[in-house]
Partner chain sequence: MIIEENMSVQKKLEILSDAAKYDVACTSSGVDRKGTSGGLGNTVAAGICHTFSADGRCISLLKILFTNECIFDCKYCLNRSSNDVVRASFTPEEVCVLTMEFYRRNYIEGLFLSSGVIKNPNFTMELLCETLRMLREVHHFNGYIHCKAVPGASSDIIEMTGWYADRMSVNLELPTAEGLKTLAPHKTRKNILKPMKQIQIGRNELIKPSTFIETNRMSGYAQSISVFDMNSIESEQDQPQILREEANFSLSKSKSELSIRDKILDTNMTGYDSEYSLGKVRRPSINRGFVPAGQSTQMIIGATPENDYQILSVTEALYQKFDLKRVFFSAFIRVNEDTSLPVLPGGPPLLREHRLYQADWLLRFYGFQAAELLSEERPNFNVLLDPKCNWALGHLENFPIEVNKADYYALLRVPGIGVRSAERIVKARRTAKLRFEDLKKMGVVLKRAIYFITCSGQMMHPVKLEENYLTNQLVGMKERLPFGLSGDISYQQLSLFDDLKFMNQNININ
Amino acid sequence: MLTKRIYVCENSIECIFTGIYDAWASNYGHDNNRIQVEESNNEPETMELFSEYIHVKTDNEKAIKVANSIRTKISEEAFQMVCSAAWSCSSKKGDIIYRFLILGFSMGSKVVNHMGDQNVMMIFELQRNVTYEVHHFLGFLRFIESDSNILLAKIKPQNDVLRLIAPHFSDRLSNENFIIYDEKRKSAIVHRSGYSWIYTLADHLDINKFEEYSEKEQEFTSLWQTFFDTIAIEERRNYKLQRNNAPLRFRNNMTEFKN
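What would the structure be for this chain alone in the form predicted together with its partner chain?
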């Protein structure tokens, strides 16, 4: 039996693609390779005996090659699925994507209908989970207007959804300056009025700014609170349904749930 080779990648789509490229190029046999994504803050996964650990260094060129191959040799739809999967919070996503691509490169665009395959199913699951969260944030995200007229939003998503929600808000608020900040990953979408959005790491962003309410801001916050409280029908009060529809984990940054 050959020693298993485990490609350990950082938690980024570029690094996962690089790892897949390297594994592929090694010609070591897909069954003997595995892609593993490093969990940034947690302890390393239990090491397996008889395995060789290879730490993958992100190489953008390789990553772009993989991306292009997926788009041309499989399909745009498959590429979007893989991206969503790579931005999901699943710890198994690296290897799921790898297996999905092995099948995809042999079957072509038909692969997305091949639900009988476990990896195809799992990619669907990951994508569904991410899409679900994206959709929630389109509604649940709240902006606060700073004194300098910049709209600021904080979110704490399970999946890395920033780049998936950015197009929606840039289109909708094209004349606004806004920042959407991911508290968990310390990354942000920055949008300037009239320009397209950019994605950036934001370790240095002064998030205390988020807590400074202008007077005008307080006025609208309290108007919204009033509306939110009065619009509920007493005779139909149903907190369970409310909690099911607006899960607690989204509420931290929602103005109306703050008191």
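Residue numbers count along the first chain shown, from 1. None of the values given here were measured: they were computed from a predicted structure. So that the term is clear: the rigid core is the largest set of C-alpha atoms that superpose within 1.5 Å between two forms. What changes on going to the form predicted alone:
- Superposition on the rigid core between these two forms places the CA atom of residue 60 less than 2 Å from its counterpart.
- When two forms of a protein are overlaid on their rigid core, residues whose CA moves 2 Å or more are considered shifted, and residue 233 is one of them between these two forms.
What would you give as the form predicted alone, now that the form predicted together with its partner chain is on the page?
Only one chain is given; partner chains and other molecules are left out.
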């Protein structure tokens, strides 16, 4: 009986691709390999008996080779599906991507329609979950204007969607200085007026100093909250429908639900 090899990757698409490259190159047998993404909740890892744990160090060259192989040997659509899955919050995403690629490299572009396979279906479900959350934040994200004339939005998404929503707001707010801050992952999108957006880890950013409202922002916040309350018809309040349209987990950072 062969010892199972578990490739432990940090939670990034580059490291997951590196782990897949190393697992494939090992020639140890796909059934004996597994890709595991590190949990970010600092809980002790449950170790499996008769398993060899290999901690993967991100190698950008290997990651690029895997990405190029997906695009050329499977399809661009498959690559987009894999990327969306890699930004998912699922703890099983690393191995799901690995199993999907095993099938994809044997079937080619037809794999994306092979919904009878469990791993293809799971990739599709991860992609759909990420896509839905991106769609929600395009409508639910709220900016405030700080004293320093910088727009700040704070979000706490389940999935790592920050880089997926950035192009939308960069295009629509191209002349604004803004920051979109992911409270859960301590990362941010920073956009300077007239320039492209950048993604950065935000441990070093003092977000609190951007939360002092400008005088104009305080006026508009008050006006918007008043409008939100005024248009409501007491006899037609439907809190269940409201929760369906604006889920509770988004409301901490929505202006109209504050206070």
